[in-house]
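We begin with a single chain expressed as structure tokens, specifically the form predicted alone.
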Amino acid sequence: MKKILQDLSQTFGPSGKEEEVLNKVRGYFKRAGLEVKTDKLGDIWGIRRGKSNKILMIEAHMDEIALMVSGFEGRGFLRFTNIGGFDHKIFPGLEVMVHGKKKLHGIITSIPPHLQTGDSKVAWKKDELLVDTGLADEIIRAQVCIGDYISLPKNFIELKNSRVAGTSFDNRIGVTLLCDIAQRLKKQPEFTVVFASTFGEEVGLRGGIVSSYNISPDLGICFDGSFGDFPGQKDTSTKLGGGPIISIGPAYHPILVEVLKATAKKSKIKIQEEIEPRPGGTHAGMIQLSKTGVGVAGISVPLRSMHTCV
């Protein structure tokens, strides 16, 4: 599982251009001698068919975040803006690759300290960070253009006890788990099932939707990430090594719950549970609201500073 992670997660697929990782998925969902089918929007599907025509779908959003050129300011420096959530303290000094007509070597700078004026403590705003590529300008502007893509350095670093770390596991270890499975799912089970790996979650969970309105699920399971312990972290009981956690709320189906939990206890794997009072910004929301309703469960894997994971 190891090797599904580490090829899934250094491979480029930000929301909306998600189809280098779509292609590796399609690879391993043959593999494991799945029917594979695809929709117009890029969710894509590995189906077992089963002994009865009930379905259970297995979820997992394949998309990561990643900026996205917004503006040329000159001399080399190209301005940006997000795709998806990010915390823009991380930013200066950042390594980057912009995608143009061909892929360029960038870094996230800023005002050297020494220079700033007013309060040094405070974070840069986004609007005060550039791309610095180092090219001249009518060679930039011939190579990149408004809305081209720009991705973190992908790497993946192997960790003591068995622990890696690494870029875009939020969330391609979920996609990861779906490959796994399906590799391991050799006989036909009593009902059909099908993995769904899944575009769009980061910018407004849009996938989910898709899919489950097409394959029309009788069950769900949406795997993702969630938060593992941190030195200082107070609002998390979760932990790196704990189990999956098993997420507790009013969009989860109690009886799919508990029946998980049931089959956790009864095959000694460890679990953590996560309650979720409102539907998190996951998936799982969107699937249980598809059509006439889908009774669906939230399984997430614990990662720190989402980064970090067993």
Partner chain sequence: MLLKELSNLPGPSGYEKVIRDYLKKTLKPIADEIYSDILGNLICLKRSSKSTKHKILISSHMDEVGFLISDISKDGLVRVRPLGGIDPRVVLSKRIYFPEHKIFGVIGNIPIHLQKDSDLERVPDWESIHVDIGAENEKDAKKYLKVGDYGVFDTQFKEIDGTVMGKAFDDRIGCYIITELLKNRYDFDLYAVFSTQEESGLRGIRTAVDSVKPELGFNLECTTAGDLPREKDISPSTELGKGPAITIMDRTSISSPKLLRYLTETAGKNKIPYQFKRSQTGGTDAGYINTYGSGVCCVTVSVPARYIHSPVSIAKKSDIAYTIKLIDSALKNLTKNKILPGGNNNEKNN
Contents of the next structure:
Amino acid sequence: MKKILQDLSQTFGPSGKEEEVLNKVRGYFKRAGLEVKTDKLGDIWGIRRGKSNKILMIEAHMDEIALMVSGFEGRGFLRFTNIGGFDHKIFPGLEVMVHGKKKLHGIITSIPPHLQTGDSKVAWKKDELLVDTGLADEIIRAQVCIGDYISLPKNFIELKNSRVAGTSFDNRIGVTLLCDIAQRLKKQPEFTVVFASTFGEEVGLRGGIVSSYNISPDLGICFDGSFGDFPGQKDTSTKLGGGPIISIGPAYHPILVEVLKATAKKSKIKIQEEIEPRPGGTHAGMIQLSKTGVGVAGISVPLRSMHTCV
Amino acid sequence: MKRTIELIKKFNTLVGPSGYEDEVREEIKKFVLKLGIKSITESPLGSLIIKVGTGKKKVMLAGHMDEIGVLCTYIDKDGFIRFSPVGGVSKYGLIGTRVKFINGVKGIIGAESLKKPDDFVLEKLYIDIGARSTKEAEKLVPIGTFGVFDREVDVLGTRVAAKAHDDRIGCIVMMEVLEKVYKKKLPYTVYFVFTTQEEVGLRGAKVAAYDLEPDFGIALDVTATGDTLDGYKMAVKLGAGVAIKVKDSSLITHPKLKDLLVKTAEKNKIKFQLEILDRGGTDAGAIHLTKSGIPSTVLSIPTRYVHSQSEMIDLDDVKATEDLLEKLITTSDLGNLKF
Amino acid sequence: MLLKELSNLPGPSGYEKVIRDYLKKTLKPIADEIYSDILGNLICLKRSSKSTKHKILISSHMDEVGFLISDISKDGLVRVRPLGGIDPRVVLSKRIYFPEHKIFGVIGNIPIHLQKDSDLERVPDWESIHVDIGAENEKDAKKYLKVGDYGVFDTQFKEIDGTVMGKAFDDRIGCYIITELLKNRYDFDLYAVFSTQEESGLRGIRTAVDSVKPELGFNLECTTAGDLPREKDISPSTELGKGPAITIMDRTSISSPKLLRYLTETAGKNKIPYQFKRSQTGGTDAGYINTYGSGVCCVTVSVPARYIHSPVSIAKKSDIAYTIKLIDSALKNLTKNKILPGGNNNEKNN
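The form predicted alone done, now the form predicted in complex with the partner chain:
Now the complete complex, all chains and molecules, led by this one.
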């Protein structure tokens, strides 16, 4: 499983250009012996036919947050916009990769203390930050065009206590689970299981809407990342190492939630719970509303420092 | 060019706030009927759908007929009208602006005394239609009457300022392209859809796409520019050609579709630029998430001062947009795309 | 009285079971078909009196604003998060009821003696709002409740001289009106949808409308009355006692101009007072009826009530009665007035 996570999390697949990840997932699904399909906008699903035609959709979005070139500022400086939600405080001093015709290294600008004139207690504004490639203007214009993606560093570090750090665990961890479960599911299941790896969650839950329309599932389970404990972080009771997080709230079918909890109890799996009083912010919330309705459950893996690159 | 200017002038005198696009729809219908096209339908939400061509794959073009405006919500004892915005109305520049209601009554926007900048909120503005009492005002403009901003069109060289380029210019591009192609044998079935209620949530396009189930969606709409003094940071410039949408808040164009648009423009020497709009969406956003998903994009006409009463476009950009749209729907490359 | 029952029963957004069961029981004798879907929407069909098979939708939502337990503290106090739009300024010193385990609680507050002047100005955040259910400690509290349990305001319905007071008028009044209308039979198939999760983002209606696939929709709501004493001559949104409030436009929909005209004409003919809703904020289920499928003409009609989304609202019985009369007259004459889609709109585009 660690290998799959490492492989998938080090592959670049920002919202709108998930192709590389999609191809990796295709490989894993095929190796697991699934029937593989894709749709026009960039969802991929692997099907394990069951004894009945009832469909359980197991979903995880494969896109990740990233940056995108939005303009040229001269002398190799690039203006950028974000794809998905970022705290721009993580940017200054970050090494990035511009995916132009060639891959180009870049650094996000900052100003050394010696040259600062403004108030150093105030974070730099998003508009003040640029990507510096250090290249001449002609070179950069020949290699890069507006709309090219910029990736964050793709490290994968093994820490103590079998914990790992890396980029885009939101939601490659979910996709990893899909691939892993697909491999484990060797016997013909009672019902048909569709493993769906979807696009565009970070920019508006897009893949969830389209894929559930296509698949018409009876039930759905969505894998995603959620918050782990971190100092100063309010409103989270879930912890790293505390087990999978089961979501509770209007978006999740109470019976399905009970079934998950009971299964965990029977199999002695430690679980945590998380409430979601405002439904609709995740793919689960969209899949639930597909056509005449789908009962869904959400299972998340606790992650620290989500939407950053560690 | 002269013809385009004429159309711009005509269409910017029409009143078409979201939900009440009737005048615009009738004018487009007249235009289409004159061409002798008969396959015209209307959707329950009021979109006008014109079908041309018989190809197997279906392309939906969408330009919205509606514009931002106002809704009369209350008349006070002196006959002043309080109003709500329809769509994303910016408060800046409203004071002193003329309003025209759908029944033709005109008025002026005034403001209560504003002592500090924080006082400047829409709730402090009102419309004065010259009435002397509640009764008189109610007769002229009953509560619930929709209106739009009223301003004449000015031609400034190749640039034109008007109150509702957003999105009458998209409609005009579609009309002029329709005129050019309707007699040709097209490789697709092309639906020219003049949509409604875009400014309040992309509603007309959403239901039209559901009904038509196209293979591709292309919206024709305006986009902001980043070429004004200390303006919004954006790479799009007025006069630099049609803007091909890479991303906005409702859509990321599929890379294969974007590449095809770029190639088509390059091959035909059509001036173009790539567009990233940080805030704002278009009908294409609604179309692409319909049913099983429909690859969609936007050909944008760069426009300065969007959602003001003096939106400015460059006619060269309009020409480039028309050229690219015409090429797209008359050649078979689009249909050959594999996703 | 049915409205009293509906108002008193608990049905927070996401846990509408109690309301659904109650409505199912009440409507069983008069409905031709009644079923619920996976989101918990209750859908009730009253068949046409003729052979014509037009499908008309009439909808209201069962859910009310409420709470979800987010945390139980060491000393046994319960923290909650709002389901739907609740201003934390209205919750201090109010009663809460947790229907799943039938537990009552009160939202406590620090005595004024112990507050600084500056504290009096401060708006509480949800983190500092505590519900006391009388538990001794965390372990004790967890015997009765758990994280994720639903709660509602605990308010008893009252009726005084044509005025009603109670909780959840938004939108049990709508539900009540529909139960009255379902006693009649019209010359089309009338589908009544009692939707779920409206307060958490207009969610239930989206799947309900897909199973009904209506041609036309009437959405019945309870909306904000803003007719409090005020200094300025500005719009009060709606006013109590002035009849049903018809929506022209809100955040999620623009009412069909055709239906709007039809309703005002119907009101005129039948001497029913009506008003327009004069604020455009807020959204309703109409937003998803309107944009369903190829588009559905829809209009929202509301009974005005003061203080919705708080522990208790006030409404006028006359407004409720006039709303029933207006919608009933409108439905009766729908076919005769050719309001149903037809002609141009029905033409297929291929």
